[in-house]
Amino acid sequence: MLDYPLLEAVAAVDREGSFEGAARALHLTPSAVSQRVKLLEERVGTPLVVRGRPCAATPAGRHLCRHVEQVGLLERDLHGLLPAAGADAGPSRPAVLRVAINADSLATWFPGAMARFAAGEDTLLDVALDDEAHTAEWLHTGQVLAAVAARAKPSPGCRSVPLGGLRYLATASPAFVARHFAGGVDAASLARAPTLQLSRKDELQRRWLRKVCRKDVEPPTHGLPTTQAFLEASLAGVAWCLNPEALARPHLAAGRLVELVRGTALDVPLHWHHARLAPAAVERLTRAVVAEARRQLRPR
C-alpha cells in the first residue's frame, strides 16, 4: 500500500521546484519534506526527485506524481457523491488536473476554455507546453490526463475529439517587407529573409514554405520561445513568421503587419485527447474545451 503523505511530498517538490516551496505548500518544514521523500525513495528502491535548481521528479517520480493527482481528483468525485465521506477529513488542497497544450492555443482560445471550466470548479489546472505534434506523447506516457494535439488518432485507452482548425497567417512588418521582399515574395527571397521558430520541434514555418514554394526552403531562423515574442518580433521588423490569425488581425487592420502572400493561410487541425477511464473533472474540462473550440476555431 502506498503512503499518500509521502507521495504528496514528492508531488509538491516536483510542482513547486524546491523542498522549501513544497514545505510552504504542505505547511511542513523543509526537513520534514526531505525525510518523506527519502523514505519513499527507500521504500520503492529508486530515486524519485532530482535535487537541483529547480528540483524535478525523475521518470519514476513523475508516474507517482500523476498517480497522486489522479487520486485527488477521484476523491473529489467521491466527496461530491458522498459528502459525509470527507466530512471529518478537514480542509484539503484543491485537486490538480495536468494537461498539455501547444503555445499558440494557450495564447489564443484555450484561456476561454479554462474560464468556462473554472466557473464551476475548484480543481486547478497545471498546463504543460509543447508543440502540438508532441503533446499527445505526454498523455501516452502518463504525464498528463488530457492534451490538445495535432494528430487525430488516439493512443490506446484514450479518446480523441476534433476541435477545429487554428488558422495562421504569414506576416511581417511593412518595413521588413520593403527591405527583404522589394522584388516580390518567392523561393529565393524567402530563403534569404529571417524567420522565427519556437523550438526545434516547430515545423510551422517550413510547412508554409513548402505550401507556397512547392519545395523545401531553409531560411535563416531566430529562436524565440513564446507566441507573444513571435508577434512582438514581427511587429518590430525582426523577421517574418506565422502568427495566429486571432492575434495578427488587429495589427493587419491597422497596417502594422502585412500578409506576405494573400490567400495562403495555414490551418492546423487540433484534437482533444484524454484518457477514457478518467476522473469526472476531465469530462467537465472536455465539455468546456469543446464548447470554446467551437466558438473560436475554424470548423473542419
Second form
Protein chains: 2
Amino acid sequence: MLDYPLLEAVAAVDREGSFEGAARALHLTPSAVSQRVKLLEERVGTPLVVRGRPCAATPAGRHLCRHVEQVGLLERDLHGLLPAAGADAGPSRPAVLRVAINADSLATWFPGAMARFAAGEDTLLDVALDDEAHTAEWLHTGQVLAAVAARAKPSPGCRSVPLGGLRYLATASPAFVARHFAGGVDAASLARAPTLQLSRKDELQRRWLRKVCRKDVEPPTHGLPTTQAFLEASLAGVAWCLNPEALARPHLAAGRLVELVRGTALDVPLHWHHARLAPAAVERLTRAVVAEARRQLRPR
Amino acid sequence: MLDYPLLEAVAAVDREGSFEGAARALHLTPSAVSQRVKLLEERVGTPLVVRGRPCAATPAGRHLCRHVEQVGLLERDLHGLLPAAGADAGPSRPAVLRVAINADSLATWFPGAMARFAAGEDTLLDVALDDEAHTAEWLHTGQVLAAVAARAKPSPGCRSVPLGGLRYLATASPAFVARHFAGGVDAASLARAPTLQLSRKDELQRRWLRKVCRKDVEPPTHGLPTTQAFLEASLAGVAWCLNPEALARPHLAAGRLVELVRGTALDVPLHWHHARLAPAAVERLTRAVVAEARRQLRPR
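Right, and the form predicted in complex with another copy of the chain of this protein, after the form predicted alone?
Zooming out: every chain and molecule, the one shown earlier first.
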C-alpha cells in the first residue's frame, strides 16, 4: 500500500496553499510537512509540489491529491458500514468532494442544491468554476468527481444526467438602450454598443449575436469575471449582456432593465456528469442536484 | 521599431483564446494569424503562445501583450491631441485597460466606479480577480496597469492611494446559529461549525477566528469561489462566513442573517495601485475609483 501520511501531506499543501497551512491542518510542524513531501518526491522520483504563493500540486502531485480525496470519501462510506473501523484513527477530518460548476449555475440554482446536500451531510464541497463547455474536462482529467457541463455525452467511466435549460435574456438599462439603440437593434448598432465577456471561453454573447444578426459581429467588449458583475454592469448602463432570466426578472419587472429584442431568449442545456465508480456522497449530491435543477431549470 | 502587426496577432490570440477568435477580431484568416505568430516566435527565438484550450501567451508572450496594450492606450492619448494622426489606420479598436480587483470589491463598490469611468469613455476594462493580498503582484509583474490591493506600499514605479476599509461581518442564518451555537460561540463550537473559503489564498475567516478565539481554530471548510455564493450559502444555512456588510445589511435587517458575535466587524483597508507612467485612461479610472470608494468604503 501507499504511504498515506506522506500523501496526506502533499494533499494538504495543495489544499491549503502553503506548508504552514498544511501544518496547521494536520497538527504537525511545517518542517515535518516539508520532510514528508520531500520523502515522497524522492520515492516517486518527480516533484509533487510547486513551491510558490500559493503552493500547488504539480500534474503528478494532482493525481496523488485526487487519489487521497477519493480514499477519504471511500473511508467515510466504510465508516458508515463499520463504525468501529475508524475508532483508533482519532477524529477524522470531514471528506471533501470537489466539483466543477459554471459561474451562472453557481449564481442561480446551484446554492439550492448545495443546501439540500449539506442539510444531511458533513461531507464538504469544494467548488471550482469554469465555462460549461470546459467543466467536463475537469472530470475527465480527474480534478473533480462531478461537474455541471453543457455537453450531454459522458466521458468513459462517467454518467451524465440532463438537468434542463438555463435561460438567458439579452438585457440593458433603459438609458443604455436610448443611447445605443435609438435607431433600432441591428448588426450595425450591435457592432458599436459595448458588451461583456465573462472569460475568454465565454461565447454566449457571440452566440446570441449570431442568432439575431445571422452573421458574426464584433462589438467592443469589457472583461468582467462574475455573473453578479454582469448584472451590476448592465444595471449601471456600462454594457448590454446576457443575464440569467432568474437574476434579470425582478429588474425587468421594475423597469431597471429591458430586453434588447423580445423573443430572443437563449436556453443553455446543462448536464450533471459524475464518475460511475464514485463514493456514496457523489450519489447523494446527484440526488440534491437533480431535485434542485428540476425546480429551477427549464424542462427540455 | 517592433513589427506591430505581428505583436497584435500574438495579443489577439492571447485575448481571444484561439487563432479563430484572433482572426475574427483582426479581420484576417486563422492561417494569416498563425503565420504572424510563428514569424514573431522565430524572430524572438522563443515560443510566445501556448497552443491549448484556450490558447494563452507564454511568460515571454505576456510581456509583448502588455506592451501592445500600453501602446494602444498611448495611441489613444495621441489621437486625442492629434486626431489626424490615426486617420489612415482605419477604424481602430477601443483600447483595453487591464486591472486586478479582489472579488469582494467587484461584488460591492467597484461596479459603481466602472459606471463612472465608462460614462465618459470608450476605453474598455478587462477585470481579473485575485485575493487582495496578491493583486499588487499582477501590477508588479506587468500583467495589469492598476490594482485594488490590501497593502499600502507601492511597488517601484507605482503610486498607491488609500481607498478606505471594506467592512465584513461574521454572519449565519438563524437556523444555523440554533443548530451549531446553541451553547454559545466559542473556540469549541467554532471548531465544529462549517465555514467557507473563497480560494486557498483567502485568510479572512481564519483572521476573524484568531481575533475572536485568540488562537488558531480549524473548522470544516467548504470551498466556494464567489462572494455571491458566500452570501447564498450563509442564507441557506450551509455555513457561517464573513460577508461584506453592504451585502449582509438588508438580510440582517430582515432577520434572514444574524451576526455571530456583535462588535467583531473586520475592516480590510484597500489601496489603489497604478503605474506612475501610465496612459491618461489610468488617471481617469483612478479619479472614478477614488470618488466611488469615498462614497462606499469606510474612512480610516
